[in-house]
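The chain below stands alone, shown as structure tokens; this is the form predicted alone.
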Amino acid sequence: MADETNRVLVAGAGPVGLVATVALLARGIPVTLLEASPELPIDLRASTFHPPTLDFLATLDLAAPLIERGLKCPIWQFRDRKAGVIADFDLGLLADETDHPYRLQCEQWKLTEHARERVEAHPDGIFLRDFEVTEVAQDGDHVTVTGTRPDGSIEQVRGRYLIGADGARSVVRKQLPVNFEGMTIPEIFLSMSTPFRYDKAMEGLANIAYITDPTEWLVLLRTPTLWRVLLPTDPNQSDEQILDPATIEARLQQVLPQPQPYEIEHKTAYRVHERVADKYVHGRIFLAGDAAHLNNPLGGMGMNGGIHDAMNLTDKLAQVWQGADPDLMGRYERQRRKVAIETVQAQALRNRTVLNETDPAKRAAYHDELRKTVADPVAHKAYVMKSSMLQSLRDLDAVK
């Protein structure tokens, strides 16, 4: 009888998890995937899918359904809210440095429902819903995660590494010896998402566009149905306040004055937080994702980061699946450390500095800026190689 515990435990089948799953799978490793939820979310969170991640799930034959239903984007934008476009970014160059040279507008749950097939049609696969890990615990040889299941049983299951991809409120984390060190942004983000069509209401909109003022920046974002609209919020309203229909519909409005009221289809308001797990790795669990590191979402690289997590960590993980020194997951922990902190988080804070700040000067010297770096081939496609997140990528070979 095959043994059951010869396999890797994988916590949270969101983007992270489930291609972290798929990605074992394909090298022949068995895999239990566990999921709270009774069945995966179609919901509007992550929706920006940038060129290397797309390189990455192509190599996992997960990319060309994705780029079927999504809507690729070439050219992204800053704006100023009085002043128009300030400067357009290309990723059309680097199409000699990724197969797909642009951002995949496309909702995040899209790539969930395309995993979860893969892993439900894998033999070596098994997906545990409904179950709710309470407790983690290890010893030389196995990983033992303990969960609830709806009627309040207990279940345990077994394997020899477990991977917490469980996202920010992460059990796995909260149950090892972790720092989880940061900052919370004082305002809550709004989010909307409106069948209106900003394309055809502003002049030279891309697709995805960020948009500076002095008073109140914004974010609007396509995706292939809808457009989404991202603005800071007084952290000091309820959340009954700030979703209300009357203060959502006053202030679309005043974003884009319309004769007509705006239609919404979803919104959500919710805090962000910018947090780095001080250790990644803890003998056989590992952590990815949302669970490893936290981060604004203003630039898009959340999920895309999470999901450059399992590709990273995976690959070492199949090498010591296959009798590779045990220590090489040290490098996965030193590596991906190293982007969330010294990329993600800071390409996001960046962006959220460029949008916030209020100074006349400043403001001037930050668009000048901008509109130097377009001008400039050179400068135009470094700047694109580092936030479409390619740069990050080359630098990690130094990362011993």
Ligand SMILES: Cc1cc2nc3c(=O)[nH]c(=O)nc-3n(C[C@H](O)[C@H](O)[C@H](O)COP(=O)(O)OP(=O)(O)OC[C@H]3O[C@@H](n4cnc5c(N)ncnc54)[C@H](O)[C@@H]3O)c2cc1C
Given for the second form:
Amino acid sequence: MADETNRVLVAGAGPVGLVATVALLARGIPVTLLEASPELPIDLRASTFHPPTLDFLATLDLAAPLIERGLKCPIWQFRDRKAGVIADFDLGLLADETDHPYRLQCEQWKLTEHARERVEAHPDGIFLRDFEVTEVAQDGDHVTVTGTRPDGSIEQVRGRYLIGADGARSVVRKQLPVNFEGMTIPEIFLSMSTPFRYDKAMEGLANIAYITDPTEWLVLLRTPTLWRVLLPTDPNQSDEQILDPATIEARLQQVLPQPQPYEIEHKTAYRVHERVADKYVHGRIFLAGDAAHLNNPLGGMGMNGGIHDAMNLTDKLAQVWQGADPDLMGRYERQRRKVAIETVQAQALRNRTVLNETDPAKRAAYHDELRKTVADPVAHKAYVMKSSMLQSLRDLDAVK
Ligand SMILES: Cc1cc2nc3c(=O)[nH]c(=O)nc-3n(C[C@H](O)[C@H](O)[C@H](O)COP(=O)(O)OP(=O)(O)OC[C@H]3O[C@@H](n4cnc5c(N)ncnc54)[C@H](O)[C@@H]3O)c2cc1C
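Let's see the other form, the form predicted in complex with the ligand, since the form predicted alone is already up.
Next comes the full complex, and the chain you just saw is listed first.
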């Protein structure tokens, strides 16, 4: 009889847990995926896929269905709220470096939807919904995960390894001796989605625009059906005040006055953290994605970095599964923690600092620097190598 515990357990069916599951199944490794919710959410969270993420997803046959349902954006833009375009960054310069020289604007739930179908269709994939992980334990050979079911019953599953991809409030992480140090960003991020066509109303607007201003920066992001407006918000206000329809209308009218009121299809206000776990690998248990690191969304690197974790982790775990020295997993931690700290967190914090800058001289100097960067093809390419996260992956070979 087959050994039922000869599998990898994955906690959390977000983009990271699902990609890890599909990647392991593709390598012939049986997986049980444990998800607390009854259904995967169809909501507006991350909406940008960077070029190397699409390259990774293509190896799992998950890129094509997203590209079909997304918006290819070769250009992203840095603007000033009053002066307009400062610099257009062209991902077309990466044509020799990636099969996907553009950012794909596509909601993350479309990825989880396709990946979930793949897991459910696979003979070695078990997807347990309504299973809320509450405890994890390990011995020399196995990991045991305890979970509760909606009726209050308690169930245990066993496997050889566990990937904790259970998001920002990860129970797996909390069950381990991990420090999750960092900070909470003072401002709240307010995200509103509207069918209003900003691209038709604002001169030269790219589909992804970071817009600086000394009193209120903003981000405009186009998804296949809506435009998202992201605004920093006073944390002393309650959620009711922040999300009050009249306040939202007033704020959108300030961004761009219009005779008609703005139609809002989705709105959310959220606190943002900058934290990186001090350890990703604990014997047979590994952390990935938001469970391991959190950062602000400026630059769209949270979900992308998590998917890169999933690919790196499963590549090494597959080798260990086939007999490689388990110490190999330490390299996963060294490589991906370095990216989380030196690329994702550093870049996201820098983006926030730049957008928040109020000093006129510093603003002018930074804008000049960006104009010079895009005017010089070598500097321009180096910049988009970094912003697209390709450089962070190229640099991994040097991390032993
Ligand atoms: C409101 C909002 C807006 C965002 N906007 C952006 C954005 O614009 N750009 C960007 O780059 N990123 C954004 N993010 C962040 C991005 O969504 C995350 O980086 C990404 O979802 C991380 O994927 P993940 O798989 O690691 O975690 P998650 O997507 O959080 O998935 C974790 C999964 O684990 C499940 N789970 C949790 N606890 C348990 C448990 N105990 N047992 C079993 N299952 C469990 C959850 O139900 C969930 O399905 C946003 C996040 C939020 C909340």
